[in-house]
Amino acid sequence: MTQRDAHFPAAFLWGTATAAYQIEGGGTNTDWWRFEHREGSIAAEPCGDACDSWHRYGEDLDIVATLGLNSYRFSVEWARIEPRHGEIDRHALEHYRAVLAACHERAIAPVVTLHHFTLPLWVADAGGFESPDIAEWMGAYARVVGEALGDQIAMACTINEPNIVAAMGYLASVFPPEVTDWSRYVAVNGALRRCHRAMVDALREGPGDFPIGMTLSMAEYEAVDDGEEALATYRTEMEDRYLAEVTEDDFLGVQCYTKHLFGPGGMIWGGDGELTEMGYLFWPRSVAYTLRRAREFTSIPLVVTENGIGTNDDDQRIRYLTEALAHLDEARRDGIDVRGYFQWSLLDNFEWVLGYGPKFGLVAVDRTTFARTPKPSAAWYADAVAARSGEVAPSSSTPSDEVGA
């Protein structure tokens, strides 16, 4: 790996998060768009225009600024930037550079994710994450993004939840390419880790001194009815091999929502207790649990890059976030090096195979007019952040903070 000093923002990052495909709309050149429109698709509905954030990103950033947040995590879309192999769309890069500039104009630190679930059609048609060339392609894509945008990026996430990409696409068969095969799932996990390494190296060669890491889906797990062996096998692939891979990164993004139960036959969906609209256990304490577990594997800085709840009950959202931030505070008091927290999500957006049913947003979006309406939870989150304003990241994080890579 190349050597590079990464400079973290001095203040603790308080933000919210989105993903390009889920809010931009018009992602016609992706495997997901084709998946949704295929005859007999299991997708609840097509993405369509999403939240029209390709055109309305300024409105979204105005809301972020109004809430008093100092950071915003969003993704750039590979299928827009490289619509065909080796063909770079400079208009798309200029668009994302305008989004970055709009963040800086509002004193918002832009945290950029390079891959969030979707693939360009040319990549999917060539085998996707099973292509022997996938790491080379993703490294080249990261190099293009870094060279064009790196001087404006505050932090970069290579791949969003690669373990979910593998599990949902190659084990659960609910993401493209709809496969259920353990050996292929394991192989794709390995390919995604190689892609991450290639992307880190490529980004480090470009301009800017921003921290680079991956985001990993983590959860609290509990074995029931002699499910210990099944749980250990699953968690080794889902978390442990990824956690072993990130020790030379600048940070790890921890993404957590709930607790999962495991029996001898595998995961048991839901469980006894309060459930969310997604069918998850209401389990905000997963924030402290996953941060502590990540710390067992690596000493690099941690960032909670996603945490939230899918619910139509905004009072339930406020209860969840209240407890989640209390557990975040607890982990930080215990000395865990956490540099930021990003609520998922800013907007009620397209929730993949479930369509527009689950509501994760602090802000409601009218499906016809795209009008944005902040919910009471948005004001609550703004107040919670204001009460913690002025905080700096852990003592090692100062304006001159350098982490050798």
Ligand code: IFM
Second form
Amino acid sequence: MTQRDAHFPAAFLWGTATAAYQIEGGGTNTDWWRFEHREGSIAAEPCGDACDSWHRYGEDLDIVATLGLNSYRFSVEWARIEPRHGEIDRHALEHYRAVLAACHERAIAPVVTLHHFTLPLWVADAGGFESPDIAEWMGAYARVVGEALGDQIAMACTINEPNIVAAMGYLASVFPPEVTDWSRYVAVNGALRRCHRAMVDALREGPGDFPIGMTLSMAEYEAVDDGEEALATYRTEMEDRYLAEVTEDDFLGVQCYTKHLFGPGGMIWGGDGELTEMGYLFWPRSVAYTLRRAREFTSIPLVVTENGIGTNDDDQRIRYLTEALAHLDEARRDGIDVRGYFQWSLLDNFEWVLGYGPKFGLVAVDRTTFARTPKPSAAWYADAVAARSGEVAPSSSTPSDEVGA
Ligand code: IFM
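Starting from the form predicted alone, produce the coordinates for the form predicted together with this ligand.
Whole complex next, starting from this chain.
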């Protein structure tokens, strides 16, 4: 891999995160759209117009600014940028340049994810992550994004939760291409790591000096009833092989929501105790746990690129975030180099196979009018961030002047 002198924003990044397919609407040229619309689909409902953020991104960014957040994580859609192999849609790139400009106008540092779960149909039809060409295609796509947008990006995430793409698509069979096969799952994990490397290389050769990393889905894990071996096998593939690969990256995005229990037969869904709408254990402590575990594998800076709760009960969200931020504070006090925290998610949005059921947003979205209504948790988060403002991220020796908070 090539290297470059990456610069982090000077201030600790306080933000919220979204993803293109979950909020933009109209993602017709993707494997997900086809998956939702096929006869007998297991998807709860189609994504449709989502939150219409393709048109309403200015409104979304106004809310981010009103909350006093200094950053926003969003993704760009490969299927829009390269709708057919080798055919680049300049209009789509101009759109994302406009989104980036809208961030900068509001003093919001844009954190851009290049791939968040969806594949263009031409890629899916050619074998998706099982195609021998996938790393080359993703590298070429990253080069296009870097050249067109790199001068405006504050941080870039190559692939969002590659381990979830593989686990849900090739093991649990609830994401396209709906496969359950351990050896294919392992092979796809390997392919995703190669894609990440190709994307890092391509981005590093382009304009800008933004830090580049991947985001990994991590969790606290606990073995019950002699489940240690099952846990170790699963976690090695889910986390350890990825953590071993990122040591030359500029940062690692840690994404955490809960704790998973493992018995000898594998993962035990839920557990005794308070559960969230996703059926997850209410486990905000996973923030400190996963940061510490990531630190055992690598000394590169960490960013909590997603953390939050799916719940209809906004008081429960506030309770979760209160505890999660306390655990983040504790990890930082302990000297772990964490550069930012992104709550998932700004908006109630399309939660993949579960449709619009689970509510992760600080802001409710009317499904007919798309009117945005901030919940009490939005004001709570704004206050929590304000109370922590003025903190400078540890060891940010080469600050850019992007964000002043
Ligand atoms: O909505 C998802 C997101 O797309 C990826 N990380 C987990 C979130 C909540 O399930």
